[in-house]
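What follows is one chain in structure tokens, specifically the form predicted on its own.
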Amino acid sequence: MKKKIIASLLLGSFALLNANGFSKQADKDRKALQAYFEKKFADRKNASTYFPYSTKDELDNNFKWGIKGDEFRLGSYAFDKGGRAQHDEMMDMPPFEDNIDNGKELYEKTPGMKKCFPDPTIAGDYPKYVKGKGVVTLSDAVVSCAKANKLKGWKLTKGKTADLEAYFANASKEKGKRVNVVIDSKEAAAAYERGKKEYYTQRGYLQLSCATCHVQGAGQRVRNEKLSPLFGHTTHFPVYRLKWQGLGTLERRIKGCNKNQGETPHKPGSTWTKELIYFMGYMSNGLPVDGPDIRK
């Protein structure tokens, strides 16, 4: 009963923040997306429609069915039994623990950081639309703070920025924070719509969109890995990727996805990237912050 009351309060707070009408279409999009994925992973009955290339053995033994709401914060590990087992084993001794500790030290000892971010439990509050600046991602905010304090060596994709974000994400997760991206103006709604358009636009010589893999293709296998769903995509960043042998921000991952699409990557700090992240962040609204995390 207590959990239901808390959930209602959280949803009520979210509704108040977005009750101005500017988020009306975005709310419809998010609810439709969640319903689509919950139906897709409900049971095996629709497997021939959603997973035409998966084998019977795979559907019977390596899919967890009946995925709902908060479980999508885990990405593909919400429904991939084999991947989840490997993930949980790696999380017994996560390779990003030193990154969190380093991020905490950066927060406490770097000039100006506490002034820029008085509350470290802010991972779910970004990206934001700021009048006169446009979309500001968490990486943007961190690097801007560093520049304002004449600090060097802070990148949007990795290093000190990713470490500080790891600390913010971990602090947010420990406090039970949820993703709460806000659309509170006509300009913010327009930025969201541009991000949505780019997410569903085919591009590159392969003519793939982000949605090709992470909406229609979510749950399908590419080589040995299952593609993750858009719903929940931003909750677990920054991530430690085995491929990188290090921690990276969402900007870093999007740059890699651009390459995989056969497209010349957009710059991590470009308007295109920031508005795409704004759309993606809103699509995970209401889910628990679950970063940092590990991915292959």
Contents of the next structure:
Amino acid sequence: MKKKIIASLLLGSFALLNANGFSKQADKDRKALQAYFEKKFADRKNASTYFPYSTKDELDNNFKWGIKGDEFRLGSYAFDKGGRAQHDEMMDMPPFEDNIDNGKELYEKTPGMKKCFPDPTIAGDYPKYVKGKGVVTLSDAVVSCAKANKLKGWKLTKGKTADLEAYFANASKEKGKRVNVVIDSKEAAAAYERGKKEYYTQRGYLQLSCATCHVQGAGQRVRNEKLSPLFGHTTHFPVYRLKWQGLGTLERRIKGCNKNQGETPHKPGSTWTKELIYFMGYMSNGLPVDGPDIRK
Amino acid sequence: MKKIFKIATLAVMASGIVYAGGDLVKEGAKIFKTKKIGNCIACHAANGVKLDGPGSLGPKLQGLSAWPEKALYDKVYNPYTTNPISAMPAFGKNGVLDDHQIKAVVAFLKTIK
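The structure above corresponds to the form predicted on its own; please give the structure of the form predicted together with its partner chain next.
After this comes the whole thing, all chains and molecules, with the earlier chain placed first.
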């Protein structure tokens, strides 16, 4: 009974936060995005519409069809059979286990960290919009906490910050937490809209937008790699990337995306990066937190 | 004698042209396949050309040998002129490839059946 009351209180507060109208457009966008991807990957029959240039062989043998909702937390491994098999094999001995342990130690021993983050299961609650500060990503929050405690060597992209985030993500995942990004003010809604606009804007000398590859292009290949969908993008960070031979945050990954678009990367911690992540985070709302994870 | 000399000269010249053409095709193929230059392979497969894992964002290239050179050049220079919703980058207009490089790519594309 007590549990039920708590659950309904929680649901009530969630509804209250999102019922004030500021997230109306974002909710509409998120639903449309989910519907688009569920339709796109629903059936082999739609392939000529969504994957006009994919080979018959890969459409027949290397796609998992009919994926829905929570499955998108896995990124491209939700539908890429070959990639998924390689991924699962690597997960037999996850290369990020030491990072989680180190993150736990950092959480417990770094002065002030527990005070900044009394609950470590909050990976899905970021980015947040804070009045007067603007968008705060999880990495921003960690680094500014370290700075407030006069600690050095905390970066937005990797190292201690990524390790601590791995611990947060893992704790959130184990507790069954979901992405729960909130838009509860006019300013927050405006930041979301700016992030969205950037996501769909063509940029760099290749004039690609993020959406070229991760909405319309998701599931199609650049060389041998199937592109991952925007829906579910933020759920599994930080990630251990084979290319990096180490762990990195969303900020670190986005720098790489910028380069691929033919653009000088925006600085992690810049308003541009923060607002883009705010939009991306909101698009994954409701999906289970699934980090840390491995990527190529 | 004069005639033979003339023919020989022509033959040398002709082989020179063929040689230069072959070089241009080779250079174009390199631009096509190399990530830091044209990287066409990221999105396109090519009919009859053995490529290591070409992408599927763009169509498989075929029958390009029948295209006029100018049409191929324009497509690589700025694809939006013929297809305003193309996702393909404008390699010439945005300064990714210079005039000579695009000509080399075109020479390679002309070999695609």
